[in-house]
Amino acid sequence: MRVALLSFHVCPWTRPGQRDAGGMNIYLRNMAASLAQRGLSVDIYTRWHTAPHDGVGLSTSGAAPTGAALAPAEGPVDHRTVSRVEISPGVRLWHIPVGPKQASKARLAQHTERFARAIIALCEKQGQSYDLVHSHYWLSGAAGLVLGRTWQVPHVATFHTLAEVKLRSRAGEREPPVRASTERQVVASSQAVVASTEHERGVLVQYYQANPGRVHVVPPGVDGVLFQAQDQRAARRTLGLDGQQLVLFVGRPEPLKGTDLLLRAVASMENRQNLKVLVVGGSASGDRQIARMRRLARKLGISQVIDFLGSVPHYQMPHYYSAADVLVMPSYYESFGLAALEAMSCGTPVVAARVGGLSTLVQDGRTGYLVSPQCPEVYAQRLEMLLVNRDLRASFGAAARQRAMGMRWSAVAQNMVSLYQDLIGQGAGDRA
């Protein structure tokens, strides 16, 4: 089986925590590798870019992703500027020179058709064909519809986040009108939509009028070998940390992730003398959102407690999860919450918002605590409860690890392969 995965707006090997790179990157890396381990041939198509790769196991064939001039706005893509990165056996990552290397997601919508046409032309030139196309995020979904129709193969869509939910989750959120309309078109025209949770499935049916029979729940997974508990003191020594109580936040420091709630929760905690809060994600310098968070921390009088570390290579994250006493995810919206699953796999309890996928991933009172959104005082109470009670942390951490072990990538990939096989079989029957 040959499968084309689309990640138009962000390269899956960009380090998570930078700009638009996050849980979707990690999802695609692991899903692609796990599919290949089951005998599939997987090609991932993304745009060229200037962001650095995460630096793990990459060898490049052809032009470097950042080494070619911008392709003309009109006319065919010069395929000599296309780069191919060998990721692992059975998985290739293609960088297509379409659109500006650095652009906002809103500006990229006008380039999705050309992205799809460039892939079609490249495949014709190289004699490549696919049995199925799986797009990730709404921009890729628009390109995926073109590819599916042209190649007459099933198109599967995974959105990771949805405009209608984001706009309802936090006052002040803005999305271009083209996003919601494109999502509706992709939902209506795809042979299948993959949701991460039953909650997301319900959202797709309620807000997007999705056919329930075409929405399949396949949760993301976790690498249980990479993400396993380390000795906390050893992990802290590795990171150059001392014996303070340690709260960890992992994610891009954007408003939707609730970093402002985190800072207000820390400010309302009664005892901060032995507390350190690490914020992993974004750029430690030059990031406007981090600069805003630094100003808020100074205003709240907690600057000495908060360390903004910027993005960290993904393979180093087990040290941070293991060093932490608790992970906090005060998001206004999370379709799943992969950082929470990684922390749980390392035996770290999680205090998270009762929203989206977090509400089913974190088991309240067993693997951590769920908190009603926008309540910094409740976050403070739950954090303090865990920080002062070692036995409670140990109990929650053991239960968290057990739950995570039931969500390994091997099982996730097998469920995805079964879905692909069903769709390909249905397509062959329709064409017969």
The other form holds:
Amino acid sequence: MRVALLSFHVCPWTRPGQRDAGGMNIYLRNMAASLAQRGLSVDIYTRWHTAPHDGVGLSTSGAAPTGAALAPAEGPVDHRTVSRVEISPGVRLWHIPVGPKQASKARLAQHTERFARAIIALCEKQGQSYDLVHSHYWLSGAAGLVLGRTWQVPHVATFHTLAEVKLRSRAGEREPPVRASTERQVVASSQAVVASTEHERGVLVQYYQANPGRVHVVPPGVDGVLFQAQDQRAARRTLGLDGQQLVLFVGRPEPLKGTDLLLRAVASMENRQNLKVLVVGGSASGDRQIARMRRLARKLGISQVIDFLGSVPHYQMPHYYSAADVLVMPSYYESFGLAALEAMSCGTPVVAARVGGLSTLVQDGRTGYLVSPQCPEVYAQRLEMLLVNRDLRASFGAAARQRAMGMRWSAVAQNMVSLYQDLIGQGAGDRA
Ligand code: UDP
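Alternative state: the form predicted together with uridine-5'-diphosphate, after the form predicted on its own:
All chains and molecules follow, beginning with the one already shown.
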């Protein structure tokens, strides 16, 4: 089986935790590798870009990565500038020169059609064909519809986040109107939509009038070998941290992640004498949201407690989860919450908002605590309960690891392969 995965707006191999790169990157890397391990041939298509790739041991092939020139706004795409990287056995990542190399998400919608046309032309030239297209995020969804129709193969869409949910989350996020309308169109015209949780499935049915029979729940997974507990003292030594109480926050620094709630929660903790809060994600210097957080921390008088570390390469994340006493995820909304699952896999309890995917991932009073959204004082109380009670942390941590072990990528990929097979079979039946 040959599948094309689309990740138009962000290259999955760029470092997560910065700008638009986050859980979707990790999802695509792992899903693609696990599909290839099951014998599928996987090509990922993304845009060209200037961000450095986050990884070691990458082998590049095909044309060298392109120079600094921008693609022409109109006219045929020059395929001499396509670059191809083999990111894991059986997985090729194609960079397609469409649109400016550096562009905000808001400016990309106008380029999706051209992205699809460029892939079609490239595949024709190379004699490549696919049995199925799976798009990720709404921008890729628009391109996926074109590819599915042109190639006469099933198109599967995964949104990762949805405009209607973001707008209702009360985090003050704004989205271009074209996003929700495109999402609607993708939901209506795709052969299947993959949701991360039952909650997301409900949202797709309620707000997007999705046909429930076409929405399949396949939650993301975790690499249980990479993400396993290390000795806490050793992990802290590796990171140059001392023996304080450590609370960890991991995420792209955007309002939806509840960064304001995090700081207000810390400010309302009674005993901060021995406390350190590590913020992983963003750029420690020159990031607007981090600058805003620094200002709020100063205003709340907690600057000395918070360390902004910037983004960390993914393979180093297990050190942080293992060093921490607890991970806090006070998001206004989270379609899944991979950071929570990774922490759990490392045996670290999680205090999280009772929203979206987090409300099923974290088991309240067993693997961590769920907190009603937007209650900083309750976060503070829950964090304090865990910080002062080593036995509670140990028992939550053990239960968390156990739960995470039921969510490995291998099982996730198997479910996805079964879905692909059904859809390809149905497509063949329809054409017969
Ligand atoms: N991450 C990382 N380095 C960072 C910050 C985050 O590798 O500096 C990874 C983190 O380990 C997780 C992903 O980015 O795998 C974040 O996924 P999550 O679902 O928590 O958030 P999203 O970005 O999808 O909103």
